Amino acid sequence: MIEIRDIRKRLGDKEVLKGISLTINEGETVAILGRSGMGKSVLLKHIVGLMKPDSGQVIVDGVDITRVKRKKLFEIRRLFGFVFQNSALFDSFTVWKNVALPLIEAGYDIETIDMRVKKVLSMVNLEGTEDLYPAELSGGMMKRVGIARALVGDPKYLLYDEPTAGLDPVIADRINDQILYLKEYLKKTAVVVTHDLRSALKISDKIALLTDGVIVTFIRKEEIFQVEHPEMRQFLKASGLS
């Protein structure tokens, strides 16, 4: 379980998150939906401790994240695969080394790490295309690179930040879809910024809607159409479900 408790973030002269609390449980996809600019990022980042807040705390399997120290930080961000807006991957590294890395650099051996590498690519879709390069692949693909990369280490929870930005409707319905057999296949815990609805609705359990550093709905995704507030009927308009 992770829980958000009263998180304060100011970057700058902005605060960017003002007090936010949200609970996920285990097993639950949570979209975290809202424009560009309001903090959704910057949560993710909270939550795998990546950053830290100026105030509240952030709970991971009874442990507050925000007060350990570096060594235990360490080892809870080992339950986490974190599938980056951009996929992150090193131009000069293939698709086998890109998602090997994480192993690499845990020391594991290389017949451990090639069978992982090996195991996820093929969950995703990729298998044969250890020795392609990113410059090799197309949007979808790196996108999907980049999930396998955040599976390859068996982690608790997923983190994924904007993963159909970019691509077009086609594309990002096929990572919608990954997402989705994931989540069906290796029930774990996840956890999706967005500002795309249809997505949203479509690999969530629960939809919470960010909005000027405040999460001002948190609901089923079933209940999506009771909400009342305007920036959700805004999100339902312009994705043609009002």
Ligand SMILES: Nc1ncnc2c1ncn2[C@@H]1O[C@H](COP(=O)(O)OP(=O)(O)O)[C@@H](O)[C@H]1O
Contents of the next structure:
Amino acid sequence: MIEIRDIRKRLGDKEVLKGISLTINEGETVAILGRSGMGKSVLLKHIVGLMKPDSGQVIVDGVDITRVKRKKLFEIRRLFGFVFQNSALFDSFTVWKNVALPLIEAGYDIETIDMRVKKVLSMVNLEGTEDLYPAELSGGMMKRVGIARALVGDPKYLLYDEPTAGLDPVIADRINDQILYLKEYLKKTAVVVTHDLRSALKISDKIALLTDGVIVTFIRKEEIFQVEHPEMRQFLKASGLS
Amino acid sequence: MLDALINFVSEVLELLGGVSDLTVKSIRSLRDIKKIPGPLLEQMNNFGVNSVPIVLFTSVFTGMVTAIQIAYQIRDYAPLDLLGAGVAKMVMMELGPVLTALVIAGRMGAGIAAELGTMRVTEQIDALECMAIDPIRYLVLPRILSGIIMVPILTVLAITVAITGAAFVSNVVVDLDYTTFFQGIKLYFVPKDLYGGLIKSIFFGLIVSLMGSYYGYYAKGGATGVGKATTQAVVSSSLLILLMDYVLGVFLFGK
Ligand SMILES: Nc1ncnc2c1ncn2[C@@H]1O[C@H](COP(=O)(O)OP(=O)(O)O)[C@@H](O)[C@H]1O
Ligand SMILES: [Mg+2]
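Starting from the form predicted alone above, please write out the structure of the form predicted in complex with the ligand.
Below, the chain from earlier opens the complete complex, with every other chain and molecule after it.
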């Protein structure tokens, strides 16, 4: 379980997070919805300790990660797979090495690593791309390599930063299916940051709406049409849902 | 006026703080020593392959022009037998280490800043963190160590090539035969001249790789930010090389 308790974060001269609390239960997929620049990525980075809040706590499986030593933080990070917005693949490494790196660094033997890499690449339908470099991949393929890399250590939690942003609608929908598959077959707990309401409705159980540094509604997705908040109405309207 | 001064002082202090912090973290990451050789060899190779041609080019011309200049200056006052010694001392104590370092600051310092800066702004460094890989150990430490190791090696190469070039022009232009040229070097050779130069080059290697790493590692603001980091790395390491050259010059050869 991930519990975010009243976190605040100032970046430059702007208070980006103004007291955010959110609980993500085991097995749930929570979408954090918001327009761009609202602090979604900043919030996601707090969950893995890439950023530290000015105040408040982030509790992962009972441990407050804002207070732990770096060594312990690294241990906790092994519970997470993080899919970055622009994939953040290492451009000097092949697909194979990109996906294998966490295991190589953790000291596994090469056969175990190779088996595991092949397995996660086949989960995202990328068999046979092992020797390609990121520059040779399409946007959708890069996203899927990013997902494979996040999966390789068999994490308990998956965090996605705008998994469908910048992709054409067909490819975006394929990524949604991918996320749904991981949720249903591997039972991963996930947090998906997105500005795409349709995608959020498809893949998540709950939706949190982030506006101006606060979460204004946090609901089960079935309840979406009852939300009165103007920001949510705008999202529904813009997505052609109301 | 006062504002500008306060700004300048606080920026310098911030830089010092940031660089010291990165140094301390790098030293701490030495604890993971068994994971270092792989990336280190890769970086040393990178450093060497990228820098050898330009170091060769710089040093051969430096050697040749130094020989001509010294010959011109001493010809009315001293026997030309001293030419080899003069060139060798200049090249070992000063020109070899400093010019090699400045050229490498432009080449590798910029390269390190651009590479790490790109990795920072495209979140590759965050990705390493998320994989529980310490980016300082994985990226910064190998670059700093390879600077400390490779710059002295390249300096030795530069000194050798410069002296060879000098011997060649002395023979062709000044009409001094090779034996006399090299005997002059041998006769007046003081080991400290060479060690002193190499000690300088170790510091210069540290400066180039540390400044490149610092500006790259903390780059922000997309492609513009990376460009800025690259320029700052080159400018600051060049200035620091000259400053350090003076300090070490006083310390090593000052009396
Ligand atoms: N490292 C940083 N330093 C300063 N400001 C930042 C930093 N990261 C994000 N911000 C600012 O915080 C706000 C939220 O950013 P972000 O979380 O990336 O938004 P998004 O919801 O689009 O993911 C933006 O105004 C951005 O400029
Ligand atoms: Mg974002």
